[in-house]
Amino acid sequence: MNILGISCYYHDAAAALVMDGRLVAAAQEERFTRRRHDADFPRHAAEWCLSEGGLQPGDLSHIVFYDKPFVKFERILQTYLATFPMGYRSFMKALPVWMKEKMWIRQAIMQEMAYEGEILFADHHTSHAASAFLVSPFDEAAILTIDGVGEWETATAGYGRGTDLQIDQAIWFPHSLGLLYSAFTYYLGFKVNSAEYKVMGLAPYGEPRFYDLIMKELVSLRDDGSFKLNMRYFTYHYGLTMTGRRFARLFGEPVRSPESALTQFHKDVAASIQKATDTIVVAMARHLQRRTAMRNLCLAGGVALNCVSNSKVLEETDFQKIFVQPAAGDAGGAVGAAFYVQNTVLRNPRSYQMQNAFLGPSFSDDEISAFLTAQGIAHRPLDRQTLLSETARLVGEQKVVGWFQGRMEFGPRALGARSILADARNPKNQSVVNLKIKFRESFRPFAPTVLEERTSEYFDWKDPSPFMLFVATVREDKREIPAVTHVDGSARLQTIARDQHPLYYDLVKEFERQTGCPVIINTSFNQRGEPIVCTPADALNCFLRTGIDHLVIGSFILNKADMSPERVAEAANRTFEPD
């Protein structure tokens, strides 16, 4: 039973393989184009996952689509309708893609990869709902799943047994937690579907003395943590901008340019706007346990990737385990849209977890060197040991590195696989990895890695998080790494045990062996704009354009500093949109 799940189209698209219920392969289109989340149908990431599988098209059970383009499409008429005149222009715009390709799904498919057999469809909502229960550690669970919106849902909520999905409520469109929350992205000056997580980030920073207001003119909350948005405030389900001159007058400002100063006011709508999706998602959360008394909760959705909310329902409700897929949003749809059919549509039996998120291309030595040489880049083999005590005393000398090891990461997470990693003692790396490596604003936090056993012992945490998707507080006695610690004392955590990972572990471990910290900066391997490395050539220019010390990639380590001048110029030149 070949099984392989698509999404795409809107953003994040990605492909993804299910082979006898275990997934072999998953990875997201914009790896392969180098395009920042790219939508369009994922025809490198499809073939790569069929080569990965050792398939041919032929060879596949099924091909399944994350959602249901046509109910989708009576959306968009729906409410274009509903709001003539005002969203003419935006229909005008709208609906020369659909016509061209969003409505014809399965003739893309056809037609992309040469494949005559069975395509399925599954309901958005439900793709997100199975790409977290069925290849979670639980049984049973309650199902949260919330996002911007799907085909008419922006969040549903039900429960899973067994091979079974019962979603039974849900909050539909216009009314959208994950729309509000890109309102808001949009007002800061940051970019819609893309820089979420800045806001969030920017959130600490501020005080939430705008949330009074946000619940009483944008948000009408019931006590089963269902809601309506004033839609007054917002253009976003007719209009080619999110919010309007109204929404702007109610808070006294205008929309923020891009790239302008962020000052105080927006440092407070930031904290704002956080706190009132805090609130949302732990009401929703709440509800669903005292409804369905589970004690297990999935969680799924683009909203699923603010670790903040995340870790306020694990403290706030009765629920005692959390799971969160690493991909979250639209790409880890492709995951729950194949698992779907193989678990509930066909009945099979559920036989995989998700243990980890290392699911992309790996390369070999022998491929590594054979680009190394053809670029003319000398290099030797280290054994693993002196690869590892060379890597960690790197870091421990206040050297960034990149680390280039193994299969790549599904999700927007690097976990230790295609990451730049630093020393989390040096105050300065907070600033020296955003403004000289990562070419992206000062504020943003950085996520520690830590050996899971001593996870404990430095963060008031003691479950594993392998995915970066919960934040944690830094403990008192431990503010030795100040610069994994946000203003406000929390971390986004990421915890790493040995069979997830074991040279990436062996890593962290050799580091704490060295200095008696086992905590270290993992940041993903990738300039601001620019795609997570994919392979070894992504990695050489993502290493000679920014100012990463040392590439350690496969059993090799390179050092910026034995590269021409000519070279690194030559690469700095590239360029890429801002995120």
Contents of the next structure:
Amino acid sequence: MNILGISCYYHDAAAALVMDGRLVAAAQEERFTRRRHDADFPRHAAEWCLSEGGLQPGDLSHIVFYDKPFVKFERILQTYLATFPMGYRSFMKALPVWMKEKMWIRQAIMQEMAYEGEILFADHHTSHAASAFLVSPFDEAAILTIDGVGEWETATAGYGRGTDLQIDQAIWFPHSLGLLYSAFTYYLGFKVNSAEYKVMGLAPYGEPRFYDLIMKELVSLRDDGSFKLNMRYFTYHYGLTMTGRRFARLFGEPVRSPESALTQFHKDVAASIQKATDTIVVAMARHLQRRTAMRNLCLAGGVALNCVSNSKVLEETDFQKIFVQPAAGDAGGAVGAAFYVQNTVLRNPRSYQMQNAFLGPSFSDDEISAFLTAQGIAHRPLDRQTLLSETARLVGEQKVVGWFQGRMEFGPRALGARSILADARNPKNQSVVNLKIKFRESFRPFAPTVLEERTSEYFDWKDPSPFMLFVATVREDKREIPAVTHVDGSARLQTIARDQHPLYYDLVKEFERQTGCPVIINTSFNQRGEPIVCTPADALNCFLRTGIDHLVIGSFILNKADMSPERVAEAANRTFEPD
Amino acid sequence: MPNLKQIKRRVSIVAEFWDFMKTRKKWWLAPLFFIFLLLSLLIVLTQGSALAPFIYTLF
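Form predicted together with the partner chain, following the form predicted on its own:
Full complex below, order starting with the chain above.
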């Protein structure tokens, strides 16, 4: 049985292929089109998934879309009717897109995929729930999904057992934790649906002095974790902005202009909304734990990418284990929709656990060599041990390395297949990599990769964290890795075990052998505004455009110093819209 | 101009709409929904035809 899951038309379009119960391929459309958060129909991703599975469209038993467009349109109509005439402009802007595109999902799938078989539609939050629980290591677990909005639901809670999902509680639009966080993202001058993680990164620089104000004026939180927002302060349900003048008056400053200076006020606002988010997520999870008496939790939805909140849930509730899959946002909906049909609808037993995120395209040495030859770039293959020892030596000598190895990651994090690596011990590397390589804001923290077996020596953390979705405190006696230690002493942790990515594990191990340190900086292989690199061409271009010193691609190591100035200058012409 | 198969595929949205209404039972929304559905159908079926500029000016 071959099932293709599809998510698109809002943000992060993606496709995922499940063959006989196993996830064999998953990728976001942005990686192919090079448009960040590309929401268009994932024709490239779907085509690639089919080719990876060796399938033609006619070999698919089902295609499953990750939400129900008619129910979503119903919500939009009802919301605009309820807020008429305030939402007139926004409605007229939304209407053509709906009428020409978003209502025609079934027809788009048939046309784009040249497919005549069965097409199914799963609820948005059911797709999220399935994306976490059905690929988790748990036979039974509580499930909490939180995002901006699906059809009507903005958060759902329930539990999963075997192949069954029982989602029995929900919070409905316009009351939304995801949209609350996005409203603050907008207020702080960052791009909505794109730069929420910047607010999370900015928060530790501030004091949460507006926390009480948020919880008193904006949010009405009840003991059972449900909440209502005071909609007088928000405009997202009818307007083209997220917040109104009343919101700005409440905090005392206007909306920050994008790219303008970040003041202590903005940092304090970020700290306050992060603390409020932690409080709400913990309250929801605590109630769910008491209601279900379960020890395991599966989290999904865009808010589950907030690793600070995820860690608070682990610290402050009775859940003992939490599973968050690496594409917890809408891209992961494609995976969830496919597994929902595979396991819950068709009653096939679960036979897959997501143990790593390496589900995307890969390129052989022959393909890479052919590409480099076509580009006129001299290269020679190194044996595995030489490649590892050379790369580790370069990182130890304070070089910044682009690392392109094996199958690309699914989800927003680079986890050792498409990564930029640097020495975590060098305090300068945070600003060097931020400003010269990534061309992004200097406050942005970097994440560490640590050998799984040495995690607890460096961090107050004992469990695996393979998807970089939890934060842990760097131990006081190990503050020798300043480039990955945030101002509050925390780090967004990735643990690596050998069976997840043997080559990447062996590289960190080799770095440990050479330096004694089992931790390196791992940040995504891209520059600001650019999707993570997918192909050797993307990797070469990013390498040439940025201050990366060496590109380690397959069995080859390229040195920037060997590249002609003309080639470097030509690559620099490619720019990306800032995120 | 769309061919017969494409037209048939497009018109199948009416059946989808009927299934949706039967499930959701929000009959009070049906007239509004139906108007948008018909307009939508008109837009999609006239794409590339001489009628298109007149339809698009509605929005």
